[in-house]
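Coming up is one lone chain in structure tokens, specifically the form predicted alone.
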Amino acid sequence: MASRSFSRALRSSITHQLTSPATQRRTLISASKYARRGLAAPLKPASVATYQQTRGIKTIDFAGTKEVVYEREDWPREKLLEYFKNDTLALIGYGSQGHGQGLNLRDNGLNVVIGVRKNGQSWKDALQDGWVPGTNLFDVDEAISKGTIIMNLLSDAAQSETWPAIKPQLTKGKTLYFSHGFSPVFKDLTKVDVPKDIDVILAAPKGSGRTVRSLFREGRGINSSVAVYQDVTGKAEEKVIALGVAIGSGYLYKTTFEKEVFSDLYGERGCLMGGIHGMFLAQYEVLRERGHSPSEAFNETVEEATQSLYPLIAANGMDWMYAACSTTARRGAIDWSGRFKDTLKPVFNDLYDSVEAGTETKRSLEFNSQPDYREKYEQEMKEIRELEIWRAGKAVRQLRPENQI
């Protein structure tokens, strides 16, 4: 009965979720080389943080604020195997994060099983990745019954819709794991009220599941946030740090469920995705309206940013990127950055208020639970693909050396 109940709930949600091309192709894309702009010699990168070793963890000074950071070196593979020797990790959902975290756990040698709706797209993806039905691939209810640590990596909307079927199976002694604080923090909207007698923990990679996987395979490891929502055993923090390393994290930063979800929703709508797309469009449209060609407008707006300047910021910081540019570019950027900040800060405050009030959560749950979610989403993606800026970008990308036949 539980299995039927879950399957009905899951089907009503998962069938509306898009399968990312990245989770279908399972390919790694090597980063292309980038050219530095201008003739000015870059400054040597300054040290941004100092640390001292303290009982296997690092106390790091982040611009005057000291924080404790946990690292992968504290949890070598042998220690992970010993720590989790009596555990079965039941990973529920096999989307972007499920795919990346699941494969990393498997490669680390831990006892992990995947739980998804049988014969659905996620089941097929898991088969493609070598998970074996009846061995480490099961329907959701059977996976939960086998698990001591239940890793709920379903989409936010699916977590809400399937919770009535999942909650009764989270019996005393199990641990509930999330990679996003969304469901328990906004429980008034999601109805995800966790049982009071189990540990509830979070490890949230700061990137897509695809990046979690690729950085693990490169031997690096992604940055992740870790948090404890409920500690019944007194070992929840140690457990989530170990699990964070096991899924492929290199460094782990402590936070709370609430702060994680607030910063995540805020960042996605701001500089990470929504804000940057809006700024790209505004700059491109002004250039086109002032008579510039599509290729020139795209190169000056997107190509130079993503292929030349942003990688410099990622490598060594904003000042290093400025130093790598011409004196004219440097002067103009410094002069105008304050005006952009002053103009945009009220928008960012409005955005944070909307996140904090639950407005963004309500909007997400309502939209992503609609029966025609897929059709509406694909229409939005079609409109974005057909924007001139991204049609021009497709032509520009074809000229990159790595895309030449």
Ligand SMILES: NC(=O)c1ccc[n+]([C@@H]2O[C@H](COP(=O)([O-])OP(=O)(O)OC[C@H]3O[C@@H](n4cnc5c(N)ncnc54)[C@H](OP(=O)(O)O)[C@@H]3O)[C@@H](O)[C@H]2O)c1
Contents of the next structure:
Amino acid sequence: MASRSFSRALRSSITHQLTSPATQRRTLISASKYARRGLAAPLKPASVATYQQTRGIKTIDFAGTKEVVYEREDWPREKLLEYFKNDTLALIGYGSQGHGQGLNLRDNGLNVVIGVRKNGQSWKDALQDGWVPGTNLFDVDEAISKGTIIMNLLSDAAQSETWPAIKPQLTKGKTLYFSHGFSPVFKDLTKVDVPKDIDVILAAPKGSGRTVRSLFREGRGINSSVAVYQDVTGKAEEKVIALGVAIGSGYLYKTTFEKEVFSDLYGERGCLMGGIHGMFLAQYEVLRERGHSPSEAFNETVEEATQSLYPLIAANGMDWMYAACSTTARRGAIDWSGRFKDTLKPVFNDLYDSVEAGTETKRSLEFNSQPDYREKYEQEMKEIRELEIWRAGKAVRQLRPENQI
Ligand SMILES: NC(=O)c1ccc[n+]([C@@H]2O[C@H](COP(=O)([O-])OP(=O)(O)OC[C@H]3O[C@@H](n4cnc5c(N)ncnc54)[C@H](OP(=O)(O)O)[C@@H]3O)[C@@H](O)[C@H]2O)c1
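Having looked at the form predicted alone, could you now put up the form predicted together with this ligand?
Entire complex below, previous chain first.
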């Protein structure tokens, strides 16, 4: 499918992004702040000087529904340092989120210690990132004993497994933090029944921990959900917003633990990962069965989507992407989208039912608690890597201009 006016649309999209209030707001952090953190300041659009900064909690109208959004500008670094001056953040687990959130907290100057299994992969990764054993790198129990705010970033299965050991250490006055509602919401399955006398909060970045880190380094921030499960001090909401900013969030959207975990499990199994992979495979297989070459099938299924069209949806929405395409493409896409929606909606309803019933949680706990889960997962990744579609993709990517010598 040809996207005729693609370059015109892209040019216009870039102009739009450079002049949008959101972009301008992101660039407001002064260059000196970046210099202090040893970071490169992002490029500034010319209009920054005239931009009037607006601050405060925002009630934003999302398509007719008003929602509360908090923003990073309300919590400058100095305010964060003051707010957490008596706290030690004990960050338990150093996977994708532990790495991103931990390094951002450290760069923000907060008192953070890491707790992981000694000599496991995470211990090695933490050493690599400059955490120092005995100073800010400990085993899990020792880190918890030092912490006032316990940030549980173990894998969801490990949160359940280690709970009998962790729970007695969560004494009155401490705060328990998660980045997923999984453990407390599905407590019948996970057995994570939080003590009644501590604040329990959640900041869940809407993206990988690698992105949490890379956006922070670019002077931007990831979108995160924030929620309060239990507020015994009356300060839980304020605390989670401050902590959400400290880990590297730009905008924080208020939700509940239950809504966060339901939407997250549903989304990743659907459009974000599982559903999109299934759709790619179905389209590719039909093209191959109908005599198209691997390169043609891959280009028409994945490469054009990710390189040309999805970035247009990201920039300005679906109508913007349609507008960038030929009249022929538009007509067919509008006609067929309804049929895809009607066919797929029952599948999405089944998926939501499965999430709500705890079936997805049960499966995740069972699979990810096995001692050889990493090996089994690697075997599944190998099978995906070796599918013809992804082998063809590797060859196609090598032809991208940036991959040419
Ligand atoms: N990844 C994301 O994109 C993402 C996004 C938003 C929220 N979250 C949430 O953030 C939390 C952390 O997820 P993640 O993806 O960063 O980490 P993860 O890869 O799921 O978990 C890795 C960590 O768990 C530790 N671990 C595993 N089994 C253990 C056990 N039996 N005892 C002690 N430690 C154990 C690992 O240590 P070893 O190296 O020693 O095995 C490692 O430090 C989860 O609640 C997740 O749902 C993740």
